[in-house]
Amino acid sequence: MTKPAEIRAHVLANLDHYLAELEKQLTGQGGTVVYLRSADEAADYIELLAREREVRVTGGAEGIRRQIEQLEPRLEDYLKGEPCVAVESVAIEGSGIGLAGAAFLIADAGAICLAGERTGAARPRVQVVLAGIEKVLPRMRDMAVFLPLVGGSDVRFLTGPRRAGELDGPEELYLILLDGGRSELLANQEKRDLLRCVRCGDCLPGQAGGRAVTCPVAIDIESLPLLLREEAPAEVSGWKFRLWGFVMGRPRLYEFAGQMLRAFWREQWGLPAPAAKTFRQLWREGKK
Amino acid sequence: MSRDALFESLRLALGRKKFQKPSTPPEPLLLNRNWTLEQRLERFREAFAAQGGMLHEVSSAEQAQALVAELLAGGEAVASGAPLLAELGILALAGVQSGFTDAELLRNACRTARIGISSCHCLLAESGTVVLRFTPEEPRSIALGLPLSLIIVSRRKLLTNLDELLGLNPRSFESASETAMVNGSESSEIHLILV
């Protein structure tokens, strides 16, 4: 077993101990730790917090829930191929409340590790960090083996809200620990190893590029995530897919639809503009 | 979900008792490279430049002052309360505001200034990383909030890698409310002056 795998296995076997240590350290440094069951509960909690702090929330609890699912997708969804968002810090409204997803939690330091791009771009008054309960590590020095696995140009370790004498930084720091079915996975001997995942992304579709993947935390890549992906029902249905299938089955209609799209294209849609000429046009020109 | 209910379900799933201590966790292997200062410098120059940072090396306070004045080009800057900046005479330069004790004054100064001058906790040679630790003397908005970040640090603070930083005193992270490890920046220009 690799060193990261050994440490992760040790953490999972003693998860209650390390969560209690993390909570004790972080609250001792001025942070607040909250345990919640699901993204829905977290969204309700954050909306209530925003209301208490008089911060306006665009889209209400539903908007917050969507952000939460991007920052902290359910472990099973992640392993089925839904990666976390690249920018791991978002502001709900102005700089009132900032939401971020943790890469790791460090028990002995009471620290939250954020890793990604521009993790410190927002400077909110209230910083809320979401994390699955499995993300805890025993000691700060464990970061020597785990940080290189997740990368990111910016790494921040939050060890509490701003302290006495500091002129900036969050006035309040909340760590929301999500169960999201993890305690059930922990009880399942067959699937418990999935919780070792540190979301390095190496095994995700498109990342491996056909090469053999060695999971740094020794998850059985060949069977466990594939098992989860196979369990998911194929969800290719609905009128959009039927329309797409109808158009794709009629070449002239497909070409006409492409011309219409080019003619009425608007930059405001925020989507990549279509190429000036279609493949079919280029093909015909090439044949002349 | 109540905290106690979660902890109870975890203990049940793991077959553990309340307050049961874990065995000693496996020890991570920290990589000790034993590089000389010159080796660390060489590696840092390469890695920092590769991330788009600008590195300047000076050997005296006068050279540091001249370089900062050149970068300021008559403009305004805000500076942190890092002792090194005072020692080098940076805080006395024209156009440099410092000594903030009020959050509102700091915010206003950061709105108008283009350059933030600060120091840092240490540098990591292997990855070209700048490690910033935010304290009352080192506000976040000066170190990272402005279009140009100018960081001035002694070359004695150049460590080999993350492993060396964690091996020195891992508990030091708790001494500040936040530690940031920066590897280049897309949103602002970073100039580093090594003294």
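Between two forms, the rigid core is defined as the largest C-alpha subset superposing within 1.5 Å. It should be emphasised that the depicted structure is a prediction, and the values quoted were computed from it without experimental measurement. Positions refer to the first chain, counted from 1. What changes on going to the form predicted alone:
- The Cα shift for residue 48 between the two forms, taken after rigid core superposition, is smaller than 2 angstroms.
- Once you line up the core between the two forms, the Cα of residue 278 ends up 2 Å or more from where it was.
- A movement of the C-alpha atom of residue 258 reaching 2 angstroms or beyond is seen between the two forms when the two forms are aligned on their rigid core.
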The other form holds:
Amino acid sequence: MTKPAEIRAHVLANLDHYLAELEKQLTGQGGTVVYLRSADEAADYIELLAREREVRVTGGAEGIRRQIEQLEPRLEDYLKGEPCVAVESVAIEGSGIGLAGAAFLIADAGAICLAGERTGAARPRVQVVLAGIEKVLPRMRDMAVFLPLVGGSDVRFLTGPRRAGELDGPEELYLILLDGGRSELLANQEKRDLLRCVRCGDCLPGQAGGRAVTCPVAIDIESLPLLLREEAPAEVSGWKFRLWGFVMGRPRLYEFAGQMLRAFWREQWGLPAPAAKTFRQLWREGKK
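Following the display of the form predicted in complex with the partner chain, present the structure of the form predicted alone.
Here we give the lone chain, stripped of any partners or molecules.
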């Protein structure tokens, strides 16, 4: 059997092909595929969908956006180890529209795999599914490799809206494929392997239970923080960080600040106490 890492690497190398095949198969079965850049665009699209059906959405686009981020957390949040709730679906109150987050997308079958806790209406009239563009798999038989990784106890598949003679399924099915920075990540040879992630959760804080973590799709977990750290400066702001940068750039001022910190240190801060002497002080004493 082909290994999960090999399948995910193959998908990323041929992502445009498999996304095109997925769209062809799903639209041929009556579904609608929409490519959007962000959760904000997706929220606006779903709100417009509700308006066209003359139904009111509680909380408007902002309420929908919060639900979208619950179903399809931002890629950078997940990769930085922030907890994500495994929820398959929720309902937009009073609208008859259900939202779901896809576990996987199967290209050759035009199918959507849903797995997880179902908290919304079981049979919405209009079903909207959210998925990152990286969640596509080539073949239905690949599910035998990946389903054990996500551990969903309630797994089902959607292959389009309800057809004539069928008793179950939505009247309309929309698949929203979110980019959310994934295209840029795919183009980055150093970071693109991060898109192999299937969100099994083994590498998240508190999940390993003291055991060594081996990523099932062969992501270099040890190097992950280093790869993401270069993005941190863009997120750092505020006067505290500017002050810290000012002090760090001036050695004498930095040493004086360290002396003040040691002089006024309080144990109740709950942090390790600073050393009695700095490295610079010990260096000077050693030279004497």
